[in-house]
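Shown next as structure tokens: one chain only, the form predicted alone.
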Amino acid sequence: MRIGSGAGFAGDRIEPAVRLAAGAGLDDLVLECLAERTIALGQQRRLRDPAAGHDPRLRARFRPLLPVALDRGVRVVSNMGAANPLAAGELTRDLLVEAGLRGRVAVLTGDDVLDRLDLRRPALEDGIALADHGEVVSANAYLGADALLPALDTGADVVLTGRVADPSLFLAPVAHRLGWDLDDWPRVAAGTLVGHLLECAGQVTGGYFADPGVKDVPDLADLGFPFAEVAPDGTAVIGKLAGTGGLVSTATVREQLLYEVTDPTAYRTPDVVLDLRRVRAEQVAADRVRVSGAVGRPRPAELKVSVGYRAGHRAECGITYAGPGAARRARLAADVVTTRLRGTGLRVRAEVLGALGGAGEPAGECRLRVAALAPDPEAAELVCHEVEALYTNGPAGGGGVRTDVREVIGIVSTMVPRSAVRTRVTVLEADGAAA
């Protein structure tokens, strides 16, 4: 089976999707575009607005992709639901009216268990309880291909998904296709290895890795997206469509291997612990790597959660100054500031970047950069309005001021038992007549 990579993040190209599911001859295209804080900022905007809370791209992304993808044949799966799986699936089903089409959407549900949490858990990172970090906003469990499955039993042109781990997002599509049983770990490990080559696209095909004189990269601005031919074994080509810039080596699938791995021997996902020592790449044609090797044991008892919390607001300011001396005025300009705010219990961050000029300082230009962390709106204001005053209160000549203020929410994680999590799959239909 052939399964493509079409995002590797919320904010990733539209295009070589589209091209992908055209000419890749794909049965899957995996859309993945959620990371720890994505969903959590999901969840802020759905309890503002109960109907938000999906991938805000979805539109964009699909819009141009659906058409061409039944067209061709190509299940669809994107974790682009986010914080609100069910409202995805709506506007996707809308989508497929709009333009005609008949299809089917499988909904994925059942990442969410804010409500189930015990706050007296702590967190894996500091061992704090995951109560004392602030307000929590929102708790998703990694999902693993076992919860996809029923989802793609349904026969669904598109399944959409929250909370789903990245690499389980394409062991499932495989394990559906070549009819692997889950608990047959060599070809789950071999499963959940393609899965991380492709979950963020671009990166195994020459994006994140380019550097000129060192790793050159052909034709970075129209960068191709890759895909897996996987056999019925386990042991997988990792390619990209011909024509499309970029390139598919051993150093690109290497790089990738080890990417977010902090122990090699044991990177555990939903589905597997998964060993990589032994795993093998080999140049078999120009853009075409081989895969194998990927050992597996049983996946954990338990299931990883990424809890948000309210960490307190951050502000962040800036102004520049240019000409003879600008660095010696900014650094005068940051020394006001910080005595300014002294007093307020907020931790204030200020340093002078940019072209700071030589020996003796001439003629340059630079920029003082604050920033804070604090615990409410007003207190993060005050430290704009203290950057702002500098025009006529601080140092000569300086200009540019621009203030930031926003909400920042904290990730940490914890693990809960696999029975806290109740999934459900919900189907819509688009019956091919346009709206």
Contents of the next structure:
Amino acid sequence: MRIGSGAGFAGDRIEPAVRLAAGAGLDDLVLECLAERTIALGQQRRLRDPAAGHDPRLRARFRPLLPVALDRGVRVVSNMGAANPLAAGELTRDLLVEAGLRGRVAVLTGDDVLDRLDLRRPALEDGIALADHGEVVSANAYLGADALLPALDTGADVVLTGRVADPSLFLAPVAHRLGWDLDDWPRVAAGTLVGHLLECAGQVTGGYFADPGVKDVPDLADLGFPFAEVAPDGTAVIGKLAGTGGLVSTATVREQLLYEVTDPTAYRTPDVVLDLRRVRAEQVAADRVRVSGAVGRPRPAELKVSVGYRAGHRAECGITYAGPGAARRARLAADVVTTRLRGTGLRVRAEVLGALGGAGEPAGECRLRVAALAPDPEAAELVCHEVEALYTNGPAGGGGVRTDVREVIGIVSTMVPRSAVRTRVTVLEADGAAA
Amino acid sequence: MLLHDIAHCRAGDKGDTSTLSLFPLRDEDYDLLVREVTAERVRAHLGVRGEVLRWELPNLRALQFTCHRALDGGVTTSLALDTHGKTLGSRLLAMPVHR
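Same protein, different condition: the form predicted alone was shown, now please give the form predicted in complex with its partner chain.
In what comes next, the whole complex appears, and the chain from above leads the way.
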């Protein structure tokens, strides 16, 4: 079977996914759009508007993609449901109707465990009770491939989820197509390896790799997204669409293989504990790398839950100095601002950024950056005022002050028993052809 | 010479932990990386506050560093400009090494 990756994060480019769906002969296309705190931010939007909380770019991404995908028989799987998968499903159904298409949308819910999480539990990161970090605004369990299988069983053309572990978004359609048992550890390990390599989309096709003169990537501007051909035994070849830019090599694959892995002997997902030490990556043709050798041990007993809390407001401000003595004046400005803010008790970070060629470089410039985390927006504004005041109360020649205050959602995690999570699949039918 | 002359690196993040994956540009330089790029040197070079663990992965020709308390509290609450610490990979490549 052949599975593609159409997005590696919420801000990813849209056009490569459409091209992949159109021309790569895919069975499935997965779009992974949910970072650690994306869902907490979505939860805040949902509190203000019950129809919001899903990925704000869902419409922009799906409008060009779905007509192509449905025409080619490519099933689309995405976690763009974020904090509101049902609303995302309804919007997707409406998009299909608007496009005059007939299709089935399956929505997986149940990752949201906010109403039944014991907030006195300690966070894994620091041992402090979840509630003591700040007002908790979201709690989402990382679901595994087992939760997705019933959604795939509905025969849906589009499957939308909230929080699902990234590799599981890929493992589920692979296992579903190939008829794998989710207790078959060698195959689950192989499918999870494929998911891990594909989950960041262009990062395995040279999209986070180029270092001119050392690691060159052909036609980076036209970067193509990856797919995997997965054999029934789990052996896979990573490739990319012919005629696109980018590169699939043993080097791009190795970089992605270990990306965000804190323990290469035990990479934990809801489906399996993966040992990457014996993985082999072989270049079998241009832009084609065969991967094998992942070892799987039985899945963890509990599910990880990502908890979002209100962590305060961050002020971020800057001012630029240029010409001879620029760095000295920027450092003086840093001293002045931190001295003036000393009484507030805020955590303040002041740093001088920029590339000065030398002490006396006439064209050089640098920027003082001041950042602080404040408990409320008023205290954050105070930091901004002190940086702005450098115009007439600081060193000579400062310019270009910008200030920004925004709320910070912090993330900590905890574990819950699998029995604490109850998932559900809702099917929505679009009959645009009859409209 | 600098590590950048013989190796490439990618950084990743999980909470307040940075992962740094280091690979030789040529396979035969793997042993040199093992000798030169110790966990202690990485910790000192990058000024990591917590523990740095090194995993040797000879089959992959890779060294994996797990750097604890390296991200000013983590991506969500960090006050750094690069909250993910994505630039730490390139900073590591500025480390001097000897052949």
